[in-house]
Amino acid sequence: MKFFKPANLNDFFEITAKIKKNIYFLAGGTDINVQIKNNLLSEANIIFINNLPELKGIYQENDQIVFGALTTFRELINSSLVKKHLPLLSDNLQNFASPLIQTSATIGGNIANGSPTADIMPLLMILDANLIIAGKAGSHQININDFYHGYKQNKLNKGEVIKEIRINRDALTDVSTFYQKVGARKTLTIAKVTLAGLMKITHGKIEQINLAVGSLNEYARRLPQLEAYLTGKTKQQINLEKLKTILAKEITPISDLRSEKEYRFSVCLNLIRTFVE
């Protein structure tokens, strides 16, 4: 196992260009340190990125709230800027993990790790967060809803890193929101089902609705077919059987030690009904 500590992004690009394979990034280390301890990464090239200045900070730029990929959950929760413009994040991440984990786990690391149970992912998805991806050839933007393509598989290329996350400052203007994480207990629990929602109603009809789920597929995701069905309808026009049929096409819950797939489906359906009805 080898460790590298670049001083800045340019140094990072030079190091990653020279390493052929088995590259792992270490930021907060809440996940990778467990793998190291259990001897799962004996052949790894581990690049420590938590000191890269280009990946830090929370600020407003024009009409966007920007936070660096190295922002910790505690920094996000405590940010006055986030509390003012994006309280959906600061309010609903209060029970994320333990205080110790909150102060070390990073937002970018949580996104890159790609766990289906990640608490923040459904929230970022309904907010249409954009990721700025930095590479040696330059930076490009990708919407978080297009970032994953399989279990813990994303669109980062070799030598690229998530630099920052950008969200429209007014994303929560004139909308109602919903977030529910269902687990075995209120804190320090892995989600069995997570639903995040954002909805705007005009003249009694759903003008806009964003729905995202966690722990129900191989990665967290939006529910575009269900969103399309619900848009333009009054609450009275929503057909439960139709809703169930569409939902069954968009989520693929599994049975494991924590819950049966039928339970997960029923809970998700009930959460959606609670939000829209």
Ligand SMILES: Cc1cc2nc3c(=O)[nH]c(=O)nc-3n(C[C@H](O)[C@H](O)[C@H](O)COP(=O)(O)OP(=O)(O)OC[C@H]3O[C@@H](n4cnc5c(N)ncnc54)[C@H](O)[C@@H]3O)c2cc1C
Given for the second form:
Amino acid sequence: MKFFKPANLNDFFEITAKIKKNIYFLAGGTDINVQIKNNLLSEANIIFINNLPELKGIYQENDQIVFGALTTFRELINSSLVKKHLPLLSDNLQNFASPLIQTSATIGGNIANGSPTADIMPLLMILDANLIIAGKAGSHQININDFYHGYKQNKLNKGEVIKEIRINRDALTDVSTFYQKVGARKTLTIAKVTLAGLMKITHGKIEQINLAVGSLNEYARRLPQLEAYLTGKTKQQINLEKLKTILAKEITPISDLRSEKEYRFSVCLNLIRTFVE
Amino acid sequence: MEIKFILNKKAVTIDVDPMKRLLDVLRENFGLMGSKEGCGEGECGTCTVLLDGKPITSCITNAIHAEGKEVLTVEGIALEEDGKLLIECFDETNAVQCGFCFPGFLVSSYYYLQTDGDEDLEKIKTALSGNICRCTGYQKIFDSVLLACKRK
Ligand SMILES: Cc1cc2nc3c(=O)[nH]c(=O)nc-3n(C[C@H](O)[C@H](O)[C@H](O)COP(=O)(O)OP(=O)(O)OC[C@H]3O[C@@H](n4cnc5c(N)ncnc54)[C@H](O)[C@@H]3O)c2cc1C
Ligand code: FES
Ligand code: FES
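Having gone through the form predicted on its own, I am curious about the other one (the form predicted together with the ligand); can you provide its structure?
Next comes the full complex, this chain leading.
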């Protein structure tokens, strides 16, 4: 295992450009140290990014709330800016992991790790969060809903880092929201099913609805077909059979040691009904 | 690599592999045996210490994470007023059986007493939810912290 400690982003680009493969970043270390313990990273080149100043802080810029990728879950749930504009995040991440893990775990690490069970993902997805990806050639933006393409597979190229996460400050204005993580216990639990939703109702009709699920596919995702079906409908117009058919196309729950696929399907359906009906 | 930090209020410098687990640094380089290894994966809290005043699991934290920061271990906490108060309350309530989890609980309880301290069972449960005890039924642990909040 080799270790590198860039002082800033430019330094980081220089270092990563010289390493051919097996590059891993060390932020809070809560995922990577578990992999090291299980001997999964013996040939790794570890780059310590937890001190990079460009990746820190939570602040407002025009109509955006900006989270540096190194923002920890503790910082996120305690942030007055988040409580004011995006309480959906601070309210629902209180039980993330455990108070001890919350101190170290970063949002950037959680997004990069890309576990289908990650608690924050469905929330970022309904909020249409944008990721700012920094590389030697410059920065570009990618919507979180376009970031994954397989189990723990994302669109980061070699030498690129998630620099920040940006969310529209007014994303929660005039909408109702929903979030439920279903797990075996309150803290330190891996989700069996997670649903996040955001809905705008005008004159009794669903004008806009964003739905995202976790733990039901190889990566967390929005449910675009269901969103399209529900848009423009009144509650009375929603047909349960139709809802089931579309949902069956959009989620592919598996049976594992935590629960059966039929259970996951029913719970997801019931959560959606609780929200929209 | 040379790493400098503040350990239990004293400035220290060590030459160490930056990836060495903070837990091992404390136990092997400094002989501080209070922090224990239960799971080694962040799940049980027996290795809890304060890093810049906030509780972390030192088994999945690296030496490099401590650089330039303050580390307070259970040994340091035991010398503080709130630490002494907590030990007294755990003792009176008979909250400790085998004792393996106790250092971790002490660190998390100390953090709670310092940052909140409300005599509120639900809040205490949340504050201690990263620590696991396999001997007691937790009730006596919660009672001890409630008692400490009352006496403070
Ligand atoms: C006991 C325990 C309980 C947990 N419970 C939960 C839970 O309830 N819900 C949940 O969602 N997660 C949970 N986790 C998972 C974990 O805490 C998160 O995934 C964490 O947010 C990862 O962040 P980190 O900074 O610790 O990442 P690290 O371990 O430092 O890095 C993880 C990976 O991300 C990459 N990476 C890190 N930062 C960046 C960046 N800015 N840009 C690009 N790549 C990057 C690294 O290369 C590495 O591969 C738990 C973990 C533990 C140990
Ligand atoms: S040994 Fe660190 S949390 Fe279990
Ligand atoms: S007293 Fe034995 S583990 Fe808690």
